[in-house]
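Have a look below at one chain only, the form predicted alone, in structure tokens format.
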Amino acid sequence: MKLNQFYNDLKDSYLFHTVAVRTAEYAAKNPGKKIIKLGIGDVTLPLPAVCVKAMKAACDEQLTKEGFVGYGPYEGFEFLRNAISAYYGSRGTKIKASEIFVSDGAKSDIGNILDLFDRDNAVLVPDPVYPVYVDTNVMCGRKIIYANGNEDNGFLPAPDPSVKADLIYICSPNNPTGAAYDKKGLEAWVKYALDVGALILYDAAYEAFITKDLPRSVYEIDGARGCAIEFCSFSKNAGFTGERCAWCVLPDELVFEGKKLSSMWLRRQSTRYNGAPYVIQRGAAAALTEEGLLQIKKNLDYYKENAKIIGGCLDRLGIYYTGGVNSPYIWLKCPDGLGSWEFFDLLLDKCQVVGTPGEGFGECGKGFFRLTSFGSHENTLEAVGRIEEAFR
């Protein structure tokens, strides 16, 4: 028996685990101090009432022989796939229910989708980047190419025609930088993918935070149906981080080497996955009703206000940042030339505020730091007050 030696190429610890350990160590040494956590992107508001009501009703169904539901379709229940299709349609984007596949999370899908592709494919990822994109490919031994995001390009790298990639990761609005591509920016990536025969893996988990006239789906771009898989989630819009429900879209046009990717994905899922629970899918479908979308908007507005509060603080301090407008994330430049982990320790020590060091998201994240707007109004205001007092 031999182990997968590519695991030796991974960092010793997942970024957020390291942050949690260092925060716990500080708390143990300073038991009387209140620590405010603005690091991990986990929601804090309760689930929308309409979702809880639907899940309770689905639980009650399981008490009767007529209402009991066992194994569901591997693609997801038709009622939820139809609801997701209608959600796209309400924004003018046509996606058939048969092109939608429901799962227990976008993170799972983004990792599992790699089963469809040869290990020799070259992978292009933006830097800074959500660590899962990199780690799942490192585990497979794939070659990784980085598209550097920085202040000069607003952390929205454009394709380089001299670089040949097979799989391309795009997250917009981006995690961790909060930057979001406009239509012209996405058109450039779609054209590049079509020109070189590559496939875009498009993470739209934060699309509901977009407030400006920016694309919320890659399929708003002409040609994208022939070169992109889209991943989306109920985690951030409906607060399902603990309930686990998401979906991905594989358009019928995605055919490579004579094989339809949606058929391959269904084959993979039916072999290695039994689907998200019926009760959870009922709650997810409720989130996309007229009432559900209104309740979601109320929660999103709450988080957007927090982002505005944090952004206002950084404006007053004269600190450069991206995000905070179309995203729950604020990506700031560490003051006084500090490194990311140096600033982490300083912010924790002086303000008892926890964020995420930018270098944990890649080389281009060095000297930057991520804060999230998922805390309470009260904690966000208190954190901002502490930061202004410490750095003004």
Second form
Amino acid sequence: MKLNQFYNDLKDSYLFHTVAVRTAEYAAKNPGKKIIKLGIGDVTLPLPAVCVKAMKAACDEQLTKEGFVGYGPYEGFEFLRNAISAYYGSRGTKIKASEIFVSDGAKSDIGNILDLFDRDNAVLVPDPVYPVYVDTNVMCGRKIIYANGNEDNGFLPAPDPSVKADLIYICSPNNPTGAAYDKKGLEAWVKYALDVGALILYDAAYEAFITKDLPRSVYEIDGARGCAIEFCSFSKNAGFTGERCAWCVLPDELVFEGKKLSSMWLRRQSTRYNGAPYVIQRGAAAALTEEGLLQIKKNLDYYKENAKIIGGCLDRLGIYYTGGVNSPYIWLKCPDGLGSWEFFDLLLDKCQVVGTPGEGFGECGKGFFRLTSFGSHENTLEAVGRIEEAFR
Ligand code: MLT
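Can I get the form predicted in complex with D-malate as well, since the one above is the form predicted alone?
Complete assembly follows, chain above in first position.
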């Protein structure tokens, strides 16, 4: 038996796992100190009531012969695929229910989709970005090219025609920087992908946070149906981080080497996966009803208020930051030229506030730091008070 040698090329532990371990070590050494966690992007508000009601009703159905549901369809239940299709439709984007595939998470889909592609493909990854894109490709030994994000390009790198990529990741609004592409920015990527015959893997997990007139789906761009798969999730909008439900879109036009990608994906999913639970899919469908969308908006407004509170504190301290407007994340420059992990330790030690070191999202994240607005108002205010006291 031989092990997958590519695991040797990974960092020892997944970013958020490292943060959790270091936080736990600090907590063990400092009992009684109240630690405020603004690290991992996990929601804190309860689920929208309409979702819980739907899940309870779906549970009750399981007590009856008529209502009992066993294995569901591999692609997801029709009621949810139709609801997602209508969600796109309400914004003027036409996606057929048959092009939508439901799953237990955008993170899983983003990793699993790689089963469809040859190892020799060159992968283009923006830097900084959600570490799952890099790690899942390192695990199978794929070559990675980076598109650097920085203060000069507003953390929104543009395609470089001299670089030849086969798979391109785009996360907009970006995790961790909160930067979101406008139509022109995305058009450039779609044009590049079509020109070089590449496929865009578009992570739209934070689309619901977009407030400005910016694309919420890659399919708002002409030509994207022929070069992009979109991933989206119920985690950050409806707060389903614990429930687990997501979807991806594989338009009919995605045909490479005579093969329809959606058929390959169905082959993959039906072989390795039995679908998200029925009860959860009922809850997810309720999130997309009129009432559900209103309840989601209320929760997102609450988190946006937290982002404003954090931004206000950084403004007063004169610390550079981006994000927090079309995104739940605030991306700040570590004060006094500190490194990301140095600032992580300092913030934990001085303020007992946990954030995420920017360099965990890539080389370009060095010297930066991410705070999330997903905490409670009370904790966010307390964290901000402590930070202001310590760094003014
Ligand atoms: C994050 O904090 O970046 C996210 O919560 C991670 C995730 O969604 O998997």
